[in-house]
Amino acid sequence: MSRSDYNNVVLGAGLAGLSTAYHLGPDTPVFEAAQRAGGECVTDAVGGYAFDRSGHLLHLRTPEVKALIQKLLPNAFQPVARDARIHIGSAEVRYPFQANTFGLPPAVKAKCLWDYLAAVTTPGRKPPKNFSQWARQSFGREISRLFFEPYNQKLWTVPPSDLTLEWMGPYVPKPDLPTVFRGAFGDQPGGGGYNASFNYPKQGGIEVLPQALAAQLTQLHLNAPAVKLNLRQRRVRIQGQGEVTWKHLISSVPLPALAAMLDQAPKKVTEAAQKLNSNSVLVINLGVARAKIHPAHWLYFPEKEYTFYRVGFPSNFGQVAPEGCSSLYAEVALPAGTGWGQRKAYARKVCADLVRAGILQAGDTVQVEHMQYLPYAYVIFDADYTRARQEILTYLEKHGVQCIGRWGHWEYSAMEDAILAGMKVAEAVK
């Protein structure tokens, strides 16, 4: 067996991963369990179409992030205004839903201003506990039960009142009384949020950024996942490349995998990474042979008679397309580690509920279909989440380990957010 000594070893060559290294510096060891680059940020070439792993947009906020794209890929991505909509019945409602009820039936938008008039202007309420209070706090029953409530059962897979309020952030718009009653008596373009606007490639998928970073590497070792790791010794088993020690060890491998790997770990520590949880998600991506079959990029659907809980349109994107053809991918969240076996059976329910919605139309050719799996898609908070994912961390922190990115730190957060973790971790192991 070999066995190989570095300052600086990096697990997982997702963004986080690929961000570390390269801020590191290109001779820096990366080691990463799939046949390429970029974790869940790749894209499957298929019959003339590019299907990114569900939608992959780059919201940019920071100059540090917005140069480094600039200097790898100079005038490769187009800013590209937001049109994302909510499904409610036989009416599509710009995103965000609570700024947005415009074009609902009179009664229903009157049900939802009553109520949200109600909610906004009850003094001393106790603070809410879980995601459920919240909304109906924030928003008011009506709006609650239309979209908030429903959406996020179909999202995380649980019941939004198991969902504690840590992941919200930026990610769940807030807007002011005059603009909720803007969005009730006139169409409202543009809207709210984090991602009211996003970068997307001009040609190809969204793989062109982990490629342009993996490129610069000089040890990217793909097909080598990490095996075991010994936390005392400082050595990880890297399969086909022997045992490497390393004094500051950084990963984006998923926690609870991660937790898997150790070798003799506490038992606070293995019963923690029990207690994490996540959602899987199937993606069915379809390559339609007609041209713009939805004006949006892509659309929630709150209802539960749908199998989906969004449907995005890549060819309103960038160039994935060939021309006169669209791409659309439909999102299924599921329990963690389930539906892919069941992929078929979901793909011909995604493609009947797709025609229900009026998406796709009886006439039309569907020239390619390509599922996808994310075994990790979203973490769940739950009331465990907090205790359990910091013991885990804290005990990695305490033998050199520093864990980054969505899945490896265990969070909810964006590709911008796994490039700056890289840049974070880079400069404080330096």
Ligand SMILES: Cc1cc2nc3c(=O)[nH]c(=O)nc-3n(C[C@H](O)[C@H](O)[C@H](O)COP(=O)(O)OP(=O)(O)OC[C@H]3O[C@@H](n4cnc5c(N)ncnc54)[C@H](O)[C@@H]3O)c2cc1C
The other form holds:
Amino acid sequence: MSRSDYNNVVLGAGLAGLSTAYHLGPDTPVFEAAQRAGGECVTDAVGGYAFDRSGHLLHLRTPEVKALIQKLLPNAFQPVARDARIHIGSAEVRYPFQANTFGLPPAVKAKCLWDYLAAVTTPGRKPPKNFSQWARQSFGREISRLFFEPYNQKLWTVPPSDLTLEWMGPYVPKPDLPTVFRGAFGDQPGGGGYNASFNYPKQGGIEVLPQALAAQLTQLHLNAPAVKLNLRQRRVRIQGQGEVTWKHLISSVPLPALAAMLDQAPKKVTEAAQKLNSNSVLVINLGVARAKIHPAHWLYFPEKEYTFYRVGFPSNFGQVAPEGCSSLYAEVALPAGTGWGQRKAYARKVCADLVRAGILQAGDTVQVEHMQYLPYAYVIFDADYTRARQEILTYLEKHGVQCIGRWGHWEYSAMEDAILAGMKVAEAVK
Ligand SMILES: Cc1cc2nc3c(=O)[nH]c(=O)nc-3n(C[C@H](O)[C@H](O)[C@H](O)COP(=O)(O)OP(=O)(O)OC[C@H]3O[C@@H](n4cnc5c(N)ncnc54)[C@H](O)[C@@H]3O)c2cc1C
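Now show me the form predicted in complex with this ligand; what you just gave was the form predicted on its own.
So here's everything in the complex, that chain up top.
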């Protein structure tokens, strides 16, 4: 078997792996299982439409990532002010729900506000133990019942009472009392939260970003999955390429998959790997021969009777559909590894639900239907999460393996974080 020796080796050519190699030096070897670079940040071109793997909108908060993107893709992105809404009953209210009950029927709104006031003025409460308790304590019973409970159950595929609070960070806005009241009595365009505006390519889909990084690299090996990892000898076997040795291995391979590659891992590591939990997402993309089928950028669907938890309209923020046509994606969250076999049945149900929601009309021509599957979509922050993840990461780190990225580091994070993680690990290794 052939053998190549390197100082630094990167596994996975999603944004995290690409950024790592870019910052370590363009001749750093990157081994990627798929036929193309980009990981989950790729765009499929089908019948004149460009479909990302559901919404992939770039939020930029750090000067270093902003500068990098401006250097690689000068003026390629445009800022967009978010228009996100929640479909509830026959109403559509602005996101975030808790600060925008304005559009709800008066009796429902009154109950939301009453329960909200009761929740935030109750003295001496015990700290919440799970997400469900947190939502009720923060926003009251009615807002939880209408939005937080059903939406999060759908998204995570587990009861919100099984979720810890570790994942929330910027992802769940907590407006103050005046904002909640202002949003109950008047329309508040602009909303709040971490994604009040976002960036999207002026031309084409989000794949321009990983492609710009990949173009800088000279040792990007595609169709080259890592299959076996020997930590004592610091060797990784790459299918079709033989053995590779390393001093530093930087992996963005999903953590459960990396753990499964370990040669003679201790029992506590293999047991910890079994406890890592995530969901999968099936994305059903449609190209529709009608302009502007909906005015929003995306809609959340908390209600059980809709299959999807979110529907987005990329043709409202990017040049991704033919003139006079619209594109949409519907996201269906499923227990890990399930759903792809039933994709046609899901697609039929999604189309029926889109008609029921008033998004598709009876006479619409669906020109293109394109499905995608994200096997590890959302890492589930349950009671086992912290300890199990730490057990594996500590063991790997002790043997010179740095894990990065949303699924490599087993976290809830976004594209900017993946790029940043690559920058930081490169600095540390150097
Ligand atoms: C439904 C959904 C919507 C999202 N929307 C947004 C959004 O709007 N904005 C945003 O900023 N972020 C969004 N994200 C997050 C974003 O997709 C990730 O943060 C980012 O793509 C993570 O990049 P990564 O490099 O860590 O992982 P990945 O992109 O998964 O890259 C890992 C790479 O490793 C490769 N690999 C796997 N196994 C092996 C192996 N054995 N050997 C070699 N290579 C291997 C994979 O093929 C892949 O290319 C979303 C995520 C999901 C699930």
